[in-house]
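Only one chain is shown below, in structure tokens, and it's the form predicted alone.
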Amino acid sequence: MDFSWSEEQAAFRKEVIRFAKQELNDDVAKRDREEEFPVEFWKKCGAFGILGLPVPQEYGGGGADTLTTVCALEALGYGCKDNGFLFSLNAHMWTSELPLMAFGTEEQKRRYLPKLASGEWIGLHCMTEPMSGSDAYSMRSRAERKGDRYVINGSKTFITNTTHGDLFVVFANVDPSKGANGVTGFLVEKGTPGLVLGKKLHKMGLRTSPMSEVALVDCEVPAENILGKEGSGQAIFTHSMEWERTCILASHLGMMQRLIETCVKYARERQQFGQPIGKYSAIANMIADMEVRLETGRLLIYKAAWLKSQGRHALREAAIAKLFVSEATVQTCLDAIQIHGGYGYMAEYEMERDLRDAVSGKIYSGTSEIQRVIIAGFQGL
């Protein structure tokens, strides 16, 4: 494994940081307060090529390898302060584009991937239900085959990108007697009769990423819109989660780097008792620990991404990376606030928003507790 960026990757990283700083940071605090999703920023990312990075060139994407995509996402986390927007970007790529690439028919790929890669369409993933969270396959949504169509009924919750979504990857069970083996994925377009957006959900963090409930009421979907085949929903979901857990927290690495630099600058400039606070071991040690967490997180994510780029499974490595980086980011945010004292607690300094956004990383894509179950499972426990 070679963790050094090539000249091309390093140049791309710099360009992504420049793009993010110049184009994606306007009115972040206001948009966070008012829960606004920046559609114009989405289109800018599409035009820049971010949204299509992992998509093959033949379908309108950039054809980037996994490590290059992680490099770009880390750069986005460093340059863009809107963590909610970056969360929406990741949800779009890993739970909409990647399932299509792996399980879609050629016709489905050509119909949907160019629109998703360009940013013309926004994708979303409908798995979680009110009564099924970590136990995802205990869903109550049902799909019944009727001639050349499937009729879907059910309800979903905690669904990202809903209010601006165009392509819904919906999971429902076609044969409850088979349990998880009956779960099936469907591609449902916005405007399909019976696809209903429910109440908007108001979150502690990631507030610029829209979230709401989704209902399916006798929602008829053409049989050709099945993703994969009947009963392949478990494989689709596992595939998506492995990719998402590998890559979605790459932007957290960039955020941690930004916080460290902010804290170092403050520790050098802030004077107390006649000297910079960075001269006191209590502050210096906190910054050292922040640096250790960042470098460890990088190694874990880069390794998982490298395995995926080699065409190998990384379920264990992705779980380890997701667990460590999500928890490390929360602690780094807490340390950054502590270093800044009363100023860190003020909204003006923006670190409280980073903390609110970071907490969700311990929950989405499988909670920290679920990651530990996965990791322990590889030890036969």
Given for the second form:
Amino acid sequence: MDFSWSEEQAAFRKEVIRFAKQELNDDVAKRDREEEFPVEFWKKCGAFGILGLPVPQEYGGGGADTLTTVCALEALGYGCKDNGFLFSLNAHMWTSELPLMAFGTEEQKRRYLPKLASGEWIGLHCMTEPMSGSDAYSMRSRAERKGDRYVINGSKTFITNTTHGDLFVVFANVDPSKGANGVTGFLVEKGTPGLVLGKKLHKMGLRTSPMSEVALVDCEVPAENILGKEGSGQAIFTHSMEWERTCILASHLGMMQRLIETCVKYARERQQFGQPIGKYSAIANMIADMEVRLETGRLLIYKAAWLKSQGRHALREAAIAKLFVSEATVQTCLDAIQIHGGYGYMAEYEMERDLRDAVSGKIYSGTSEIQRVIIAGFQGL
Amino acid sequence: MSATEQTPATQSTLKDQIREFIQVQLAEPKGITTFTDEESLMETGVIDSLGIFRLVSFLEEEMRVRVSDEEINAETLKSVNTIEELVIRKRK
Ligand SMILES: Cc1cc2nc3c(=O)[nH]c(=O)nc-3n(C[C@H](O)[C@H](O)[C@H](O)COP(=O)(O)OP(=O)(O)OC[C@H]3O[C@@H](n4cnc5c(N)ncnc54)[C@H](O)[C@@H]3O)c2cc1C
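Let me have the form predicted together with its partner chain next, following on from the form predicted alone.
Let's see the whole complex now, leading with the same chain.
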């Protein structure tokens, strides 16, 4: 067992932090207010090689192993304060690139992966529906085979990246009599007739990440746009969720580290009752607890990522990591605000935005309650 | 000759282990007391979406085989028999 980053990984981490601090922090507060997705950041990340990190080199990606990718995402979360942008980036990686890599045909991989890896295209994932969230497989969307095409009908909600998206991974049931075993994945390109973007959704946080409803109205796709086989939607979705839950909160580790450093600095400088507030154990203990949460979160994410890098399954470990890190981040944001007193509550100090962004971590990619259901399920409960 | 017939002693132990795991960990908690080696465990509700991954963890940790993403499907993991066939194939 080795808990250290290799020299290359440590150097890459530094480079990503430098890049993120320099290139990905302009006007975050303004864009958060105006709900604006930073297209130029996306292009920069494409050019830097981040968007295609886990994609094999033969498809235009960086071919990085899972731990190196996690290391880079953690560094991004540390250097870049635009959590909404990083969320969009993660959705693109884990729920469009990864399922394509695992279930796509050679032709699909050659057609889409290079564009996704370079950042020319943005990927997204359409599973959730107005009536089916946690119980995702009870979806009402249907796909019917008609000759050499599938016709998809249904409506999706809470879909990330839609307004800027190019490749939609859409789930629909081809045979409802089979229940979850009828759920099937399809690749639907932007501009396909019948793929309609619905109402734009306004969020509490992650406001720089676009979100809207999506309707599929007699949306016809060629039969070769099926992802995997008929009925393999369940395997694809679980695969995506396993990867996403393992990696999506790596950037929260970086965010937590950034918050801890800000708090330590403030606790040393801010004087009340004649001494720095860090001298009061109530404040010092909050910072100690932040450290414990960060280190525990690291161990959980690295362990799950290590399992994935070994080609092993990590559904349980990913659920534990996702549950812990999402809740740890919310607590760390609350404590950071508390340590900064009234200043922490002010938008100018940017911690209230981190908090608003962090709350969603307990909901997307399976709520905290669902992660607990999975973890308890592994105990036979 | 099928793989199952070649080494009956080992195969029967293997099948017993698989059946026992499914019985105790997946079926009984759902109140399902009997199932045959041929029947589709997904159709009868013994294996649900979480059960699949508990089964895969069992195969990886206890049976020491690696199950690829493509193998996690309703045909390969259909019944006790098909799961046993998967383990035998993987161990070769
Ligand atoms: C920021 C953000 C981005 C998202 N992006 C996408 C996306 O790109 N694509 C996509 O398809 N979806 C996306 N989603 C949707 C997300 O996956 C769902 O919101 C989530 O799965 C929960 O579903 P729901 O909102 O319908 O809540 P529900 O499932 O209705 O849950 C409501 C409450 O009941 C609890 N609950 C439900 N079932 C159980 C149970 N069995 N045991 C205990 N408690 C339970 C839940 O934990 C929750 O507290 C996004 C959501 C958010 C917030």
